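Taking the form predicted on its own, here's one chain by itself in structure tokens.
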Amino acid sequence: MNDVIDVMLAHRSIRTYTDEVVPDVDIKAAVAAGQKASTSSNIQTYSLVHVTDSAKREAFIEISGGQEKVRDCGAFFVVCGDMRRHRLLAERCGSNCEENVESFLLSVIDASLFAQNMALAFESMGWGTCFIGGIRNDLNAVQALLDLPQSVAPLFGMTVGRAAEEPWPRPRFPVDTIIHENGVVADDDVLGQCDAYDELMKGYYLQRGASGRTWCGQMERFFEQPKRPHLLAFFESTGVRWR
């Protein structure tokens, strides 16, 4: 292979930080490497916020559902999708700005490219990294946090710091189950695999002391209910319209 690819195939979540706190001069080579990631357009409708505040870190806990490591990283940042440039220029000339689907999908694809470049880039250099998800909990509350104006709408989170752990590697599907020619298999072929991917996580899980546990069972649960159904209220508070 070759060393990018090598830093890609390490990668793992890390979720338990020493007290080291993330330089300036690597959080600004990150973020330059992420803005290299691909843009369509090169409209870059993406923002960062680097939270450093004490008292915000530990307001992200509760929002995050009490992920402690919000706090303990070495740096903690919230990745936005941000149409606010582009409002604001065609506010100065009388023009529209839409915000529809596509733009909220643009948004969001845009600051998703950045996000794992950046996040390529940190593991480069020693860094552990992890997405949180969590703080879509209450984006009202991260809105307010924040301080963010309309058209900067957060997304998820990413803690960085020196890693206090070593993590299992997670095993992902087989690349034979991801590659498709000329369109996708049979639904008995695609059930075929998730079923030999359960038997593959087995080792994973026995490690990790969740003996019993399968993939196809928490996939079942995960999606049994609606996830956050509060967003669609609460992207359409930032401008997005769905037409």
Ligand SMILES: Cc1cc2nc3c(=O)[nH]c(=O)nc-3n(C[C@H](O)[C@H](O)[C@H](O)COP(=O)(O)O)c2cc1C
Contents of the next structure:
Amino acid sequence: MNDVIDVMLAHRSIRTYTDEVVPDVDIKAAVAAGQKASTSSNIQTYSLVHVTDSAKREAFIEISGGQEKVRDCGAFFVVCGDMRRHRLLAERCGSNCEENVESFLLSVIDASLFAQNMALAFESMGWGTCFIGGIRNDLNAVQALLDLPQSVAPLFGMTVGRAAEEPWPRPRFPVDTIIHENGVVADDDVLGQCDAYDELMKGYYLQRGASGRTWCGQMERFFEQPKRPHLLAFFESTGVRWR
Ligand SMILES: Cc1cc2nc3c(=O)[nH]c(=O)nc-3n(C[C@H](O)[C@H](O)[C@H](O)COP(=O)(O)O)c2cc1C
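The form predicted together with this ligand, contrasted with the form predicted on its own above:
Time for the whole complex; same chain goes first.
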């Protein structure tokens, strides 16, 4: 359709990299492009930590549950929600900086839009990327490792580098499953759409040598237990109050 959409549609997460380092000029271009994402009221509540220290990169393997790509990729980043500028500005003028559910959502949304724009920019330059939610296994360890101050909250990592694999793109739901007109469809239709997606995914799983697997089967119990319940206390420790 056009070059931008072609890059977006060609996306697949890359988990195996060559040892090629991502040059600073490409990093700066991708970050600048990331920053052009829309940001609520121009608050820009995010920071990006480029982790270049090899001992820290090694430590991130254990934090993220054994994901060696955080060491082996060409560049590794931690995306943070960052309310510190706003807190410091408020303190400087004797005001308050209320970090509540809304400010938390704003910083997570802004940081995510920034990060996805940045990932897309890297992919447009021929680099592979993978988001790393695994760092949320232990955000206290991330905070200590990167010496992060109050109001700076690590959210997820991102590996970038030259692909050493050519994975099949993972199919998404058909567009009509996602678009709704003036409301959303009934529960029965939702379940029918999920079953239809399983049919679509059969070829993908077959190609990956997991022919019995289904998306519905994986999702049925995906949220059976609360995920990472320690996060509530962590984000409170960075200054968020859930009010
Ligand atoms: C916030 C976020 C966190 C993720 N965390 C991980 C991760 O820790 N490890 C990993 O290998 N992939 C991770 N992924 C990649 C997803 O598994 C991947 O995007 C999804 O399965 C769809 O596949 P695709 O990106 O190849 O289309 C993450 C993606 C997102 C958006």
